[in-house]
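Read the single chain below, which is given as structure tokens and is the form predicted on its own.
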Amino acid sequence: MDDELVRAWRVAERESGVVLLDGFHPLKHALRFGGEVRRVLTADRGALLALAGELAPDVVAALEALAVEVAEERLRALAPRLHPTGVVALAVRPSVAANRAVLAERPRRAPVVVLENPRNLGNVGAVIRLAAGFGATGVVTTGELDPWHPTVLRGSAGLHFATAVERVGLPELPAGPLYVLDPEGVDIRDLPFPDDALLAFGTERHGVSAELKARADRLVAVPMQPGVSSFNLATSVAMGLFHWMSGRR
């Protein structure tokens, strides 16, 4: 019955659009935020189930009718790194047409992030984290690194199906004022985020390009005490999205 299943894992796992999700949030979060989850697999169904009703008691029928308990080596067959909460599942994320469609609309009442060319898997999930979390209308990324990919839905604890995410090139970015986070811009506290901005920040080593300067409507410091390189990308994005919070009571 085990190999049964693991066959049809892999079979699911290569359709168009599916995604892992490796441990309870983010399947949590997928159940809550409407995502189409087609599997779930867990070294314990009775734990899983017990875990949810301590936790999230809203997603406890969807678990009922989608877990299924398999040996935990299988599992760790299909996720070597596999949650200490023992569950895997697969789930179909929003179409690219759709979540360019949410970044699109207008008047857009929340900020987009924007990442240029980001180089760490966890980063990216800790700033979608916060976007969701902050409210922000979506993530946007630039470059090669798959905002989709498993170690960024772990960092994100799935929070991906909350807020619209999506990869594109620098000219394909979502209309809106653009606001640049760069040493050489005026002071964020002298300066309040529209709702409908984009809130731009760069590489963690190199930061922003000169081509995302140069398309910059405002470019924004955050103030460092001297000898300071930088704040970490998650902090960064963090700062920017609360102070837009703040001058919105």
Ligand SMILES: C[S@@+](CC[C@H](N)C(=O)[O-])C[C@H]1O[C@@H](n2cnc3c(N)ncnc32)[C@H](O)[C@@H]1O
Contents of the next structure:
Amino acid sequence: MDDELVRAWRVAERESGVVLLDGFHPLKHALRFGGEVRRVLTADRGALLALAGELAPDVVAALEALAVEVAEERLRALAPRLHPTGVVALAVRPSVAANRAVLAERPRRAPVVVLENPRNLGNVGAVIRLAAGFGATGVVTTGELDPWHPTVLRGSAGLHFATAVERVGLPELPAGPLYVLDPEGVDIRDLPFPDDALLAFGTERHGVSAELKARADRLVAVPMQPGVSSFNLATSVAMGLFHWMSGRR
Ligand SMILES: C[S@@+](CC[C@H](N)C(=O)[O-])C[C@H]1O[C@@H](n2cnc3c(N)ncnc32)[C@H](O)[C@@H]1O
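Show the other one: the form predicted in complex with the ligand, since we just had the form predicted on its own.
Below, the chain from earlier opens the complete complex, with every other chain and molecule after it.
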């Protein structure tokens, strides 16, 4: 029985657009925000349903229909860094076309976060979680990193399903005034962010590229004490989104 489940899982995980959800919270958010969850395997079905009953009663019915129990060592073969909640799932990410349509929608009622060539999977997950929390339109990344990587999904607690997340080339950024966050910019306190802004942030090690700076409508800085060179990427996104939110009621 377990062998059959594992084989079916291996087939399903190769299907187009399928992503791994590692742990209870990514699964909960995928279900809550309308993600298509295809398979759920758990080492302890009773414990999973009890956890959902306690933390997320809105997803209990879906989990009752989907969750199947397998031996823990089988789960560990499918997800080597098995989350302490002992559950893994496969879901289908929204299509690139659907996300691009959301990102291109005008008028835009909330900013799009742009991460230029980010390197750290945990940072990107944290940014997606922030974007979902603040109700941003989406997060676009440039460069090689896959923003739907399982580690990013784990970092975002699966909130990819609550905002549009896509990788794009720098020339294909969505339309809208481009506010580039950079320590050399003008003081953020003097400049409200409009709802249709693109809020762009540079790579962790090297900051914003000359190419992105050249495209900026405004360069904006969060002031820092002399001697401090920069804030962490995800922290900077939090401050940028909070600044946008503070300007609206
Ligand atoms: C870790 S920082 C990059 C540090 C890089 N060494 C540099 O020189 O910019 C990552 C990104 O966070 C944003 N950031 C960090 N500190 C900032 C600040 N004080 N004001 C505005 N943006 C900031 C920028 O977008 C920056 O490119």
